[in-house]
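This document starts with one chain, in the form predicted alone, laid out as structure tokens.
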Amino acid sequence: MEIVRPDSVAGVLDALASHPDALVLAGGTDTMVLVNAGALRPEYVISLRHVEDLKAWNARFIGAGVTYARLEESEIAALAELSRTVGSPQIRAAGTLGGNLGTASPAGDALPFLAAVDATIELVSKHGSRTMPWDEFLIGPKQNALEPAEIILGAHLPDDMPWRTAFAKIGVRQAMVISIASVCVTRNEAGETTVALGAVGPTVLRARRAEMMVSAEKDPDEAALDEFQRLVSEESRPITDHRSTAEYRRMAVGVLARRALERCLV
């Protein structure tokens, strides 16, 4: 295994041009599990750890190399909340937003947040950069729209970030766990609400009917919250696997969404 450690985006793209089949490695928190299990043996690895341009972070942009340990300090409630649920302190110090996007797992903890705020993903290659909506980038279970010799630069957040945000997930234990179901809910001052669901479909989902229904409620009462919960569960598309059953996921994601919305209403 040959490893190169470029210190610039241009250096990464040069290395990819020479080795188009190379493994591009950010924190390695997912990839190294496969390597250690003997399921992956890359011949050429391009490490992104020393590329400072990928670590840029401001109010409207999160670089692909920004770690969850840094995002724990975000002023955006849901972003800080989700970051604190990712693995152990060691995992949060290594794992990155770009790694979550690159892996494109339906259970990726950052992905419901990006979906809920309608983030756009910026990609770069030697031919230039391009941006695309999150739902055009995440195209299936562990599938994304990256082209050969292209890397993720980061995620752009909207100028009009929602007034309040909340994230919640459930797993088989309270810490260091892959989501059985997760949600991110946002609500702005006008009451417009978004709901994104993780680990209950082939990729991250938006519960559009639930959003429309609760956005029309200025001050949702118990009946409205019940209906919101029901619609979220109905719009999920879970499967049964070794972590949980489809029935439990469907029930749980509705409960999580309701609790997250109630936090946004306080």
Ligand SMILES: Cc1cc2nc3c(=O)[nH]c(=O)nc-3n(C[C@H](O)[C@H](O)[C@H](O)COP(=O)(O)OP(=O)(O)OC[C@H]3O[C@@H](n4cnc5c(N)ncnc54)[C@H](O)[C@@H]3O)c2cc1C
Second form
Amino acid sequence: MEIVRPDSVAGVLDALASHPDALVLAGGTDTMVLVNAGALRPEYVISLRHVEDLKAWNARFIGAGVTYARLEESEIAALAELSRTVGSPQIRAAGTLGGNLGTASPAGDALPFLAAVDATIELVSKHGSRTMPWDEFLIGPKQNALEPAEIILGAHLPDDMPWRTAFAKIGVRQAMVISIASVCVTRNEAGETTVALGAVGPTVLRARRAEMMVSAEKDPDEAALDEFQRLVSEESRPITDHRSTAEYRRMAVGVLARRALERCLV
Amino acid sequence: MNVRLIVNGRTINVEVTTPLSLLQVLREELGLLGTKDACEQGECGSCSILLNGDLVCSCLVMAADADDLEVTTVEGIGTDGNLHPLQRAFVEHGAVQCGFCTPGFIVAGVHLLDQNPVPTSGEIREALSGNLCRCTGYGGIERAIQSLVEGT
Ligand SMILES: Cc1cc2nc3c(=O)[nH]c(=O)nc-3n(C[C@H](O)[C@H](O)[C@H](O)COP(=O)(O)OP(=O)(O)OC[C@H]3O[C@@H](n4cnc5c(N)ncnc54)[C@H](O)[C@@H]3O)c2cc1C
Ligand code: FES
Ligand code: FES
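One more: the block was the form predicted alone; return the form predicted in complex with the ligand.
Expanding to the full complex; the earlier chain stays at the top.
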């Protein structure tokens, strides 16, 4: 096995151009589980550890190499909240946003946030960069739009970030859980609301009908919240797997969305 | 390829030819058996180490990617006859039963107290949430850490 550890994006792209089958290694928290299990045996590894450009983070952009440990400090409530729920301190010190996008698991906890704020994802290759909406990047369970010689540069956030954001997830215990269902809700001053659902579909989903219904409510009452919850459950597309049943997920995601919305209303 | 590790202050060169984890290199190549090998999935925390000061699971670090980094294992925290105060506190508070999880908890606990010398009970629990104890000695472990907090 060979490893290279470039210190720039250009260096990564050079290495990738000559080794299109290389494993791109960020925090390793998804990758090393596969390596340890013998499911992945890379011959050529490109480590992103020393690529400072990927660690850039400001109000409009989160570099692929930013760890959850750093994102826990975000002023955006949902981003800080979701980051605090990822794995454990050990996982958050290593795991990155880029790795969550790279793995593209339907249960990836950063993904509902990116979907709820309509983030765009920037990819780079030797041929230049392209930026696409989150739903063109996340195309299926563990499938994304990344081409072989490309890497993820990071996620761009909109100029007009919503006022209120909240994240909620449910798993089998408090700490160290993969989501059975997760949600991110945002609401702006005008009442416009977005709702993104994780782990209840082949990829992250937006509950568009629930959004439309509750965006029209200036000050949603109990009946409106009930209807919102019902619509979210209806719009989810869960499956039964080893973590939970479709039925439970459908119910839970509605409850979580309602609670997250309530936190955006106070 | 040659990998240069700085383990507990000592520079060590190892030959690595596979995507082996740092955990495997510490145990199998360097004979540092304090860092425990259990799940190799980042779930149990028994392989916890400090990598350039960050608390991480050594099973999720590719050894070749640790080239030139500083690694602190439990052996770098205390030794026989010269225990770290937290190790002494673990003994005094019955925080050790079978002992398998203990090195990981010591590394995580020392890291916590370095970062935050006066953690609340909630902060202690949060800081240890990546470490599992199958003998369920959590009460003793929390009290051991707490004893050092009150002492400061
Ligand atoms: C014990 C444990 C608990 C976990 N808990 C959670 C949880 O609660 N929520 C959650 O969402 N996830 C969880 N995870 C999964 C994992 O931590 C996250 O998906 C994390 O974001 C992965 O980031 P990484 O940097 O470690 O990725 P890596 O493992 O380094 O990479 C993952 C994939 O992304 C690719 N990749 C990484 N960066 C780039 C880039 N810049 N460009 C192109 N491709 C790239 C890699 O090639 C690889 O295919 C957990 C994992 C473990 C082991
Ligand atoms: S062996 Fe590394 S976390 Fe369990
Ligand atoms: S003391 Fe036995 S696992 Fe913790």
